[in-house]
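Only one chain is given next, in structure tokens, and it is the form predicted on its own.
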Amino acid sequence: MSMSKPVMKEILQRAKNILDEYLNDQNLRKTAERYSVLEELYYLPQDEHIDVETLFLRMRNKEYTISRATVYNSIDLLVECGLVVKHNFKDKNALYEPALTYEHHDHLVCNNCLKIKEFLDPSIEEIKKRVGKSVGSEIKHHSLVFYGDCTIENCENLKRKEVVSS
């Protein structure tokens, strides 16, 4: 499900106001790199998830003159103002998600191919409700990750992972 662009525009311009809101409140500097790291986050496709060395990757392939560590750290300033979401996978870099396009959802990573998928599934929402209730406690988020291995025939990520490993 991918966002219109004006939809998409508006949803940026609210990230860039509290960008600015937040750097104002912490007495830090309103700089273009910083703004172009959520830029690129959040014209990212609603489903993926990127590290910082990706990130930084693709940036420079853009022609942004930007380095490593400002990358590193304006991911964890977005991180800090709540503007991205970090996932930690097991056997994976830290993965980022832009926070204001982000609809709770739960991940299952593929052993094999290592591909995230996102999913939502109601009935999981209700276990948190009723392990809230029998445990006293009114849960606000639950991270939920499966493992599994692919049965997808012919897939195109294991493919990938065959090829890098050889």
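Note that the structure is a prediction, hence the values are computed from the model and not measured. Take the two forms, find the largest set of C-alpha atoms that superpose within 1.5 Å, and that set is the rigid core. Numbering follows the first chain given and starts at 1. What changes on going to the form predicted in complex with the DNA:
- Comparing the forms between these two forms, the C-alpha position of residue 66 differs by less than 2 angstroms, with the core used for superposition.
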Second form
There are 2 protein chains.
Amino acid sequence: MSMSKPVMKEILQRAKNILDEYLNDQNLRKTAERYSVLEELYYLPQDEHIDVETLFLRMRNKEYTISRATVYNSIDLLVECGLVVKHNFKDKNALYEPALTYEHHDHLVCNNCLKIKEFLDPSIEEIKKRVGKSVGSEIKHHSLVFYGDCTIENCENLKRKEVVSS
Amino acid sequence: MSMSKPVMKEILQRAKNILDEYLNDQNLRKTAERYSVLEELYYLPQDEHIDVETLFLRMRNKEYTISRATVYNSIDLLVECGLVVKHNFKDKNALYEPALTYEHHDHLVCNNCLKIKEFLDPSIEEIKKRVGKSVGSEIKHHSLVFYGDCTIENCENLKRKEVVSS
DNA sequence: GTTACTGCAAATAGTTTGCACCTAG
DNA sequence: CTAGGTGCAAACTATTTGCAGTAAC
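What would you give as the form predicted in complex with the DNA, now that the form predicted on its own is on the page?
Everything in the complex follows now, all chains and molecules, and the chain you saw is the first one.
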């Protein structure tokens, strides 16, 4: 709520402008709810991803009055206009994060504590180009997720059972 | 049902052996259902992925008597022992494919017709190694999905609306 | 004023669970 | 014989939908 680093404010402003433009172009209405959802998502600290229900409850606990349905609708719209990214990590429900906040990055999900880390390795772009050319597709987006066991000694919250498959 | 190329039979046999071993190790029972689900999945042609409901219906339409719950249970078990891979493609429900059938590959989902193509680009392995080393994680699996617009002229089934985000 | 958007509650879809019965070991 | 597994139906969870009321333009 008060965690507004200058950098963030600037990025949020950019995001709002893009949303303005998109709503204008598509003849959609500039409702308070759409901007609140955008703002709330852009206030997420780096490495944090949020699901609809949590976002809804978080907003309800603040000054906002918003319904679950509207959170779903707004967030979909934000994904459509490219301001928010949706992730479908294995065995989790959909998680969202702001798209403009940081450079493009991919994700590493810890098999043990289920925490999500972000990483960036530019050579994925080369693979995209190579594959796109070879199969005749103009690749627009990608999703790259690694699943690994962290090498941290006593990874605090081992939510998975010990049953390892081999 | 009768599409049993020699290669496939051989791979299926390998899969069955692995399942045998796994069930032995874990003191689980060798039920007919578990083997039927395995078989049915291994009969899928390349590039085809199947969801639980379709698999269930398909089995019901054959000689099998199996319940939905058992399909869910068995398929989970097959994923755990590494014989089947589960995918969570964007906006689709969980899809499964045999793990032993072909070399490891990744997927390209067409934004227009939603078809799934498979591709293989070995340099993803280098990224895995590099990232794993840098963040201190032993990366076990990965999921790489590209989303692109095919450059085929009149891609037959345009299921998506034309609304493009920019 | 008109029409899109919102909130609510009911509906849906995919998956999980509880429990009586069955069967592999 | 006796757990573990199966089938069925009911429960649950995430998301979508229908509709009456509200507000953006």
